[in-house]
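As structure tokens, one chain now follows by itself in the form predicted on its own.
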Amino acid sequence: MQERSSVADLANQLRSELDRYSPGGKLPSSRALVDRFRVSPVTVSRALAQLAAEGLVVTRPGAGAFRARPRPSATSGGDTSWQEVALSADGAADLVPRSVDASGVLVSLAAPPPGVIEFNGGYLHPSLQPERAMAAALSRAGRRPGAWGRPPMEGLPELREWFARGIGGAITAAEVLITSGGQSALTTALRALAPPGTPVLVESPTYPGMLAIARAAGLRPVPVPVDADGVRPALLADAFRATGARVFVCQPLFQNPTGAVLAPERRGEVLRIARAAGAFVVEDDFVRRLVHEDAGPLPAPLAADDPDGVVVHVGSLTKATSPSFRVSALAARGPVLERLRAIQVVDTFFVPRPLQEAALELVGSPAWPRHLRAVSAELRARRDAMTSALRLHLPEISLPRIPSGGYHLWPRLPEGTDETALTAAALRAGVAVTPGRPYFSAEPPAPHLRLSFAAVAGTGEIAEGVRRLRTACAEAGGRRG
């Protein structure tokens, strides 16, 4: 019997026997199922993953599989009924012309000319990417039974389960959709949650690619300032009241570009404010796997603390692997999940199955944790090298925050610095940098640069790049004293 049909047969048999177990009750071990049904361990694993994706069982690494408990009712737990109002509220805002401006995205995507040091990159340098592990994973994936067939539109059950475990809380595999990269997931989320012409609240500053998505969808980005502890709740509440917005997009962990982490006391407040406004929070958890070696324990995603379906979570493997490894996930609870799924199907049908299979092979291999540890150590070393070089050669540039995760710094330039002139001078000096202006949806409070330390070859190139930047500052008149 083919592996694919064996998985389906076993899943059907186990599904029919679930009533034998009480909610929360433990199912037979994988070894027992192998012996009883005379199938391979892989078949058992995939069948259980299928049931987990359907919300019928819960798998716990090292403990086994358990019958899922009934979902909490509106009186005993979360209540997603509010979404029916939020999803149908068109608002009365004037329509906003849809414009597509890719300039802020192209800054981090376009390769600089030969010989130019890449301080503007948004991805890991090839020397930091797990190229051998990805190649091996893709090779193994291509030999999996059915690897070149059509995948489930929501994504492979095992991959959905893996993302659900990473989010934590009450999120299940059934509430996860596999998408083609974080940018695609954000696009789907904004299209699902906000009709054209309406406002969308964004952090200020924020990722230019997200601003481009919003404007291309005919939305009006409204800035909410970020400080050292993340978005400011009082200003977020004011923005909801003033605009009637139904969506707030944020990056609670190592925010791009500031590197801020949403403070513990603000996490619940942000969710409460959004819930009171009948609004969704789109959580872009883009660099959770690029934590630095000296960071402490990471806070859980906001989605893990959200029983009411306020949070639509976006997580991706791309930043920790390769720009071409475009596998990500959307997680949501309640009626909005069907809308997200429908939009994704219309836009892309599904993520190619070989890539999903390769993702499973990669994250399930011993090479994956080794890669994450190596990147964690290297990013810390590069961050420290760039910080030291800037303080030595450009002391007039302010570094208000040294992040413990992510791949860049956000220095504030002296007042009066012309970002455009400095960026052009830097390119002439042989170093590509990103100006701060595209990160603001309104007037910026001060000039900034975003300097990436992940896209360069090593610490030696970082030191040389900062020396070139010093030359550019002198040429552009950006140096003081």
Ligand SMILES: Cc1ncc(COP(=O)(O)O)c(C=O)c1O
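Predicted model only: the values in this text are computed from it and were never measured. Positions refer to the first chain, counted from 1. Under this definition, the rigid core comprises the largest set of C-alpha atoms superposing within 1.5 Å between the forms. What changes on going to the form predicted in complex with the named molecule:
Core-superposed comparison between the two forms: CA of residue 44 displaced by 2 Å or more.
For residue 414, a C-alpha deviation below 2 angstroms is recorded between the two forms after rigid-core alignment. The Cα position of residue 11 differs by 2 Å or more between the two forms after fitting on the rigid core.
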Given for the second form:
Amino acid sequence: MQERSSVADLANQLRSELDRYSPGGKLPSSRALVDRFRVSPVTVSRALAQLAAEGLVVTRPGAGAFRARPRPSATSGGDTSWQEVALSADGAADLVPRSVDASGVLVSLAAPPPGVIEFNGGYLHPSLQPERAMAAALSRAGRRPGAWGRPPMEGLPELREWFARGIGGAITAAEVLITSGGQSALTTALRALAPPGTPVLVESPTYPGMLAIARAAGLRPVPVPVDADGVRPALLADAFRATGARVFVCQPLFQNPTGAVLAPERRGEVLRIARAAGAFVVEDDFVRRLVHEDAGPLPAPLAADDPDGVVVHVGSLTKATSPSFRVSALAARGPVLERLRAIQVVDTFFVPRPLQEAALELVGSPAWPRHLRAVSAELRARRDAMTSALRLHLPEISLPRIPSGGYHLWPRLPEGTDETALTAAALRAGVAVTPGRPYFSAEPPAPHLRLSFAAVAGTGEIAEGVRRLRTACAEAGGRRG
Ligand SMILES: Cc1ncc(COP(=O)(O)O)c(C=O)c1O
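Alongside the form predicted on its own that was just displayed, please also present the structure of the form predicted in complex with the named molecule.
Every component of the complex follows; first up is the chain already shown.
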């Protein structure tokens, strides 16, 4: 209560002083505000976040807070209210109403307020990204002959070849299309395979960004439960029978959010069930390169073992590099490849050639395997640090699975925990976490959190973040009781 009113007081005070700074000018540092107003760093970051939400201040991680520049529409005095009518055009004729909601995606993309520990990030912390190698690759790429010309629409042959080799099996470069990050590859795949109004089978729980793609395309996600060994084949077969779906989206390796790996005996079964239903399996192989140091040998992608073209494979470089290194691949065999190619060309033409050239430079450099080894060791250390800190400070939350790849844990919360209240309490305590609800396309069986250990600065921040989470749990638990 006290914390909330001091946030509001500080926000009011800062709001009234804003015209002391020129538009774009830097505000005093968080430390200076802590000293001057005698409040905690969390209060300062919450007050700045409040002003940022009002559009008065812009915060840049590592650089500070700045007075926002006026937006052109605010000064031009136009009236945009007509758009509300235009944008609510009648969708009654749609079998499944389309809804475009970016909130599930933004949780892992938005920078948290200054001072808040980022347990909700979906990408590597800058210190883990191969920044030097990427910069060198980009500069070498820019000087390659023809680097700024038009690439082949399907992507550079050598890059297609590199992705095909990574998938293995019988997949060839001719069956690979270069795309602009996993998100856009999944969008292309769903648009190619499922007409609006139709059902699409999804794992439950699953990545909210994929659910958002499905809903924006007017598809109806139908959940199929995942257990410790991945999707449950009998329920998958039931769901195909009950819905007549022609697509199932699956993450067989280090599933987001559960971390499950599809068990060897289920791999063939999933493909057989889909084949019998006349359906495609979209394989989202999003973190194959974020394997932890202590993992055993990885199973091959499903696409490597798929002579009949059931699998449409998605692989992306972003998770092992940076969210801005938006290079990915779609791989498929049979007539569906032409459908995917056509949609990709109609929607985006092609991935910028300099970025494709940079990807080739990066993955061909000696720095690449070194980077992957370093990330693998660091992720293992971070996973272990988070696991031990949670076991020590929050024994009441259970960790059914400790993954050996990927960048997060998926703890189950005590029955009756209000995830929304806990997430809000955590933010007040200075740690941003992701609630479990958006990962379920129907009612969830239990409350969960998703806790990422990749986006923070290191194990020190993990320990501090878990302590803050304990404070939040005590506050939320106190309210519950
Ligand atoms: C399971 C999964 N698939 C795909 C993506 C998309 O990633 P990108 O578009 O950066 O490749 C994400 C991002 O969080 C994800 O978690």
